[in-house]
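One chain comes next, on its own, written as structure tokens: the form predicted alone.
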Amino acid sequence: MPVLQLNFVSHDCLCCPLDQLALRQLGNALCCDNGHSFDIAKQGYVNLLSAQDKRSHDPGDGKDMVAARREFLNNGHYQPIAEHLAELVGSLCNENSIIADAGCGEGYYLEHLRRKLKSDHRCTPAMIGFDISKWATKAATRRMMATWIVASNRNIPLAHNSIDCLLSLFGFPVYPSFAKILKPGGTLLMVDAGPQHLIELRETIYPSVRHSDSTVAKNALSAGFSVGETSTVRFQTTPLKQLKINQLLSMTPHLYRASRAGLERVAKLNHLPVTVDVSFRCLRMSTED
């Protein structure tokens, strides 16, 4: 069977979901010692999710969903995030470490990462992203060459202890998979929403607006993670009209959490400036293996 020119990154810190052997990459397909083998797609990744991880027949964001996503950072206007995203994993990493990015949706935000790092520091890590949806990933792929898998969170196909920097943006952690892959010493970078992020499209949405205290501390330390450095990085967008307030929209649980008449009356806005608040967490490992 000929070989196909793929566009896929193989990395030996990548292992069987099925039996966590080491995988290596033959031909067009990643196997293990067990006989386990995952096609790498021509568009450049492999899908490493296995059945027990599946909660539905098409897992993660769906097609419509990550083209809006896609569209809307395009733009621009959650650069300011990614911006203080490289700012801080610059000071953490070197040519030598390598980089993972949990959910990492469609890529954005490694690509800005790996752009700023090689303009500002000189160096291009090894960039590792995985996604539980395969549509992301698949459009991930057209953002830069690198190691795509789709993957779930609480079965991450990567080596233990071989991670130097795990990023998990707006995601969903399961702290134990992230310290389990994590080098000691290694960190994880959280990014979640503060209490007036978007304040005022969910204003819009909701009869009344609460923010619940954020747990990240509590869960990470009680797997093995210390909290390091906080900040916020905290913006308003320019004016939004309605197309691309339904895509934020679209890029948020409040498109699901939202009654029928909230929907409605974002359906009416059409001049939105919308407030980003959003808090950036150094949680590291401890330094013994």
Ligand SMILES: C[S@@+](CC[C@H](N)C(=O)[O-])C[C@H]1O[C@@H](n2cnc3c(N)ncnc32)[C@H](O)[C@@H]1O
Given for the second form:
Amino acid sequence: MPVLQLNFVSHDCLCCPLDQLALRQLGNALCCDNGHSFDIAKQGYVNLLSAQDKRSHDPGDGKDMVAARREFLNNGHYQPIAEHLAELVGSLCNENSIIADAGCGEGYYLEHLRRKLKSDHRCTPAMIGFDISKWATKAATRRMMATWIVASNRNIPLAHNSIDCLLSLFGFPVYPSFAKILKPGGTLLMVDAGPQHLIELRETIYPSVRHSDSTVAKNALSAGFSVGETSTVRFQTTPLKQLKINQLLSMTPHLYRASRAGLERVAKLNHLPVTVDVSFRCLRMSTED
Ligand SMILES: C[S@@+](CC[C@H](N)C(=O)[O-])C[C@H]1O[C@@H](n2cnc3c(N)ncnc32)[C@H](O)[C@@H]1O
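Given the form predicted alone, corresponding form predicted in complex with this ligand:
Up next: the whole complex, starting with the chain shown before.
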């Protein structure tokens, strides 16, 4: 007798990555009417990443990066970001809303969001988290039950016009795909590094530090979004020990961009408060479909 994977939360808006037909749960799998079938992993997630959306054998953040991020975030160093996110989303959604997190990592922000929406707004909207990394998605299942999926921003297996609020935190946005899945009038909330973000690490790594102007507005506008409210969260962490600094570094693109000498200099840092400077942008889909 097969054992049902009861810890996966299915949702009506899931669709097949191969033909975009609706997926229904049949036992331990999600199936579409064309006979494509995707097993539900025992941890409580489904891998809907098709071969053509994979650019490598093991795409996205690796196991060690996921573990470092989880440890760093669980220590509360980025809690002000999670708090501000919850305030913004709380004002945007209601009990019937569907919230999705694109590039959800190991689920820290969705978990915090669920807790805050419940306690401060008495609201428990549906939550879907997807990430191209199977390690991140698997780790997210340990935080809470939700609709966790391995999927790429380039081919999101969610029905068109189905999502009320889409989050992209420190992610790799693909605006045309985001525009497809959002409802008319839905909101995309982009959270990205600002000019002073982790300036102490960047000044240690690079001979000169630049901040490239964000291309968010330009790319989002051409995909049909209009730019709404923006806000900033800026603070200094408590002094971070060497281990925490290295965990933080492995959450950033600097891990790959830095020279070996730059990485060695960072590895020697200890007891350093770090500046966090993060911008929040609300982008709205037009109300006309
Ligand atoms: C910097 S991490 C941010 C994770 C999470 N949003 C957070 O802030 O904790 C970027 C995440 O995007 C994922 N990612 C990279 N490319 C992606 C893609 N094309 N589609 C979906 N996720 C992707 C990575 O696996 C990683 O988990």
